[in-house]
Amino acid sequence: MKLNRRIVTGAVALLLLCSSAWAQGVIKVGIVGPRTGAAAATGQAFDEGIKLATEYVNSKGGVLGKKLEVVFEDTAAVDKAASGFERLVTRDMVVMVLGESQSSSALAEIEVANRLKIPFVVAEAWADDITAKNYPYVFRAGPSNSGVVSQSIAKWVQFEKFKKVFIIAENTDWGIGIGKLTENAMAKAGVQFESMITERNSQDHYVELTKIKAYKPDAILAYIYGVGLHYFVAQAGETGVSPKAVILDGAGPPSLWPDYWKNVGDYGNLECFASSMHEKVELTDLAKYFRESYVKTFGKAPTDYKSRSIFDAILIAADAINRAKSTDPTKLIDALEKTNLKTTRGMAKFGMEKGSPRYHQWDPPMLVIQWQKKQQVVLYPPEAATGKLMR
């Protein structure tokens, strides 16, 4: 049989650059994620948890005796995700990639992963179509539409006995789906509800306000991601919708982010928000080991959750290469699907039911927090909580 010369080049090629990573004492593992634009704050997180978890994890010995090294590639444009993922693979030649933020993005990258046959461990998009794709290289250690509705919002809602709420959406793949996931919820929990679809980067909300206002909702759920969120916040307190409608962000981070008080100033006290991460909640000892390792490194605490999200990934990726005593990608997924791996969140464990979003789905429990007066303070679940809503 003649083989396709192209083919075979690449494949020595390969071969060579993997042997050469090897030989040099390091085995590398991707991250993709947004470093710029709107989102840039998440990269700037995972930076925070990557310095971290590499220094953790070489500290315990590396992986299969090496050094664990991580390659960046910033995925901020949506339409250069998916080429930015292949160049980790073949470029880089990474043995397995983590990472992104955004679910319009990490459609784009599990289609390089099925292709390409190397691991993709999502950290934090949140798209169901993620994983109930079922592709077998594609797993999600963080977040998932249908876990964040179902365990934290739908029962928050009930918990704090909204009887009528609005839902607000961005225009993308996060946001259209969390948005219907939100209807279905309501309407089964009997809660009155309207909705309606925004623009992700608009920075003017005051004729959507003026409805959601006529609407008298007691709660607006929004899902609008980036700065976005922080001229609904703002106009939000200006027009008086809120505080009188208590306002949950959907996705957490961007009311973390540093420029978040400067932005939307006093209207910022009360507002609510989705995360995996509190000062007064540690859910193990490497949540402790984490936060006093990253007071240590950058002077101050850790805020954006995302750091600690990439962190989790890592360390999750480094004990299935461990386990797998190979980077060959069939025993990595094999050790994947095996892990039970106590991580900064709990105990990492993925679903391994087919035909549904549960297939490789690991979602971390998550936390509704309130500011009151800029400090933090934990509403649901009850066992965790560390003050009540303030209206």
Given for the second form:
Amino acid sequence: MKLNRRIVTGAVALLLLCSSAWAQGVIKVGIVGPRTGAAAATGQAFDEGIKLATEYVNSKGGVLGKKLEVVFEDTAAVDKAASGFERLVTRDMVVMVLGESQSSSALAEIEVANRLKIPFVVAEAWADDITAKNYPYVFRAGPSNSGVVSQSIAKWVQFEKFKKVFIIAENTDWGIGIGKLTENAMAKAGVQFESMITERNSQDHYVELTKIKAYKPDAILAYIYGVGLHYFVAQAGETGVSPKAVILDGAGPPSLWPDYWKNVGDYGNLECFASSMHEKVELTDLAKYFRESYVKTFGKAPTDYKSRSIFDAILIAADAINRAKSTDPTKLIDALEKTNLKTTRGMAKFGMEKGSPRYHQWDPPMLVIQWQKKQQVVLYPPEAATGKLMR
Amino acid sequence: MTGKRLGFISALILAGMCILPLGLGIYPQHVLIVSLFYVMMASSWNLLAGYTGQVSFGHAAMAGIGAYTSGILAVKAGIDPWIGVCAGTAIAALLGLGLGALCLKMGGIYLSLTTLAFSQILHIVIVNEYDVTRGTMGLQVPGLMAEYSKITYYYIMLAAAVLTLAILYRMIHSNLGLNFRAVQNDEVAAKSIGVKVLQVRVLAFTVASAMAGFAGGLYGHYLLLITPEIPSLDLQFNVLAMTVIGGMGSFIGPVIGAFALNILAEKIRDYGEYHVLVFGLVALVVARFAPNGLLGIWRRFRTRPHARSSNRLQD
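Having seen the form predicted alone, can you show the form predicted together with its partner chain?
In what comes next, the whole complex appears, and the chain from above leads the way.
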């Protein structure tokens, strides 16, 4: 009996020794994002991007001669986001944290990043406040509300010469923030508008649609994330509000999810959406590599552009670690500030204007795309357009 | 157990709890802080369900009342969070008193349904009144201290949990506690010997609500973010599971349940999207094979040798 116990103890000790030795050959980065709940599809997209990015980075020699390893923490519940971030830093000993797609969670996480002095590169949470606080440890390699509105949505509304628009936004940091920025942009552009806040998890938009129908807008700018957008598009079609009024999905991915057509049926035709990815348009050779690897690995074409966002964020992190020649947070911050890296969405470079949301911010280019008979047609910007708006 | 022995064991556990976080990192400290919050929640809910037989689904709502009262006072009126926590406790107690007086005459399933409705109404109001509560985005609130310190939060939560448990212990082991048990076991018999059933129930409901409000207020200022997750049915069912799995109707059961389930929940976060499923399976297994909770298993093991020896004596 005693001998058995000794053997077991010895085996456990050996296993621990081996695992710690093995761990010495690894540098860990943490990813935060929703893996459960209403936005779980983002978690899946992140998972896919993580797999491709770690394979890519490790095939090129890894980071500082070691293997890059990713630990993915579920931060679907806003009140668990900060503790999830802490867990990555203190338990998993990650050198940097990346990701997040929910602005409310990101706003809780940036406080932890700042307190623990750990670099945090936000990938897909758009609220301006994330970078507007000008925290030295917080970066964003992805769209921001003000960037998307000023560079894409407001310009597209003017380009299409819409006279009246209706803004409907969900009651989240992202929704309310982007809704307000759009109101300001419309007022500045002299476009007549009306706006309304809606419940994020609502499955019934008939009340809102009655008001929208009475307003007779040319376009509806819908800032609703998740399956909620599918309900909105289907019910807008059912009540005859669209396609008279063109719907723009201001977030993008829900219009590209595999169950989009199943949920909205023919009402999905002629809907527009903002996206940093198009099924045929590739901005860089790395984007081409990403698509080919994605198809090879998962046996399908990429749809949710968030898989590419996290892919880019991991590449940015690996590049910063290699240039810093260290995992020291101060050196990593310095390296991140000097980033000039080709990613799938163009050259990543962080802004350095203090006192504004442009600080530590890189806005990748966004496209406005329309579904025309289940084909993606780029409408804006004009230099990338593959067709014209249909109504 | 004699009073001296109990006092010695309690002092020993308390000393252990004081030393426990010193060698730990900030993440395990966080897990302990959240566990202490659940200790307060589960123990106070146990006063209702375990000692007076009132199954309320509004306990998490009361924690939400405490958290949002304190948070809103701090954010909108700049009131010190400590005063806010006291205000939140008082408001939760008042609401508990009002709700208790209104619906405790009904008892049974009607009480459960009324508190469930109250909880849902409160949740809807919080989610939709985003100008005041910031809805699902969460209300960012200041901390209890100017400088954020995990270890200080741990000792604050430990002191609060000890205070809550001490009050509960005194109540349960007093004449009032006997009245609670009498009301739970046979309402008619209790009434016939002069126990004021309604008053006893309302008192238990008010005290439990105040404790939940107190716990919620402290928890909100610890998280620095108050979201509708606090007054949610998810949190309510967590509290229910902790009490039942720990051992409902016993003083120590909910404490064991709170630590066991919260640590388990953190442990299985590694399973990613499957952690909810794993948690459910564990809860099911415990409910099936240990209906008296973890404390029941412990008691069974403790009494077995005695049972064996008494059987031998009988033989």
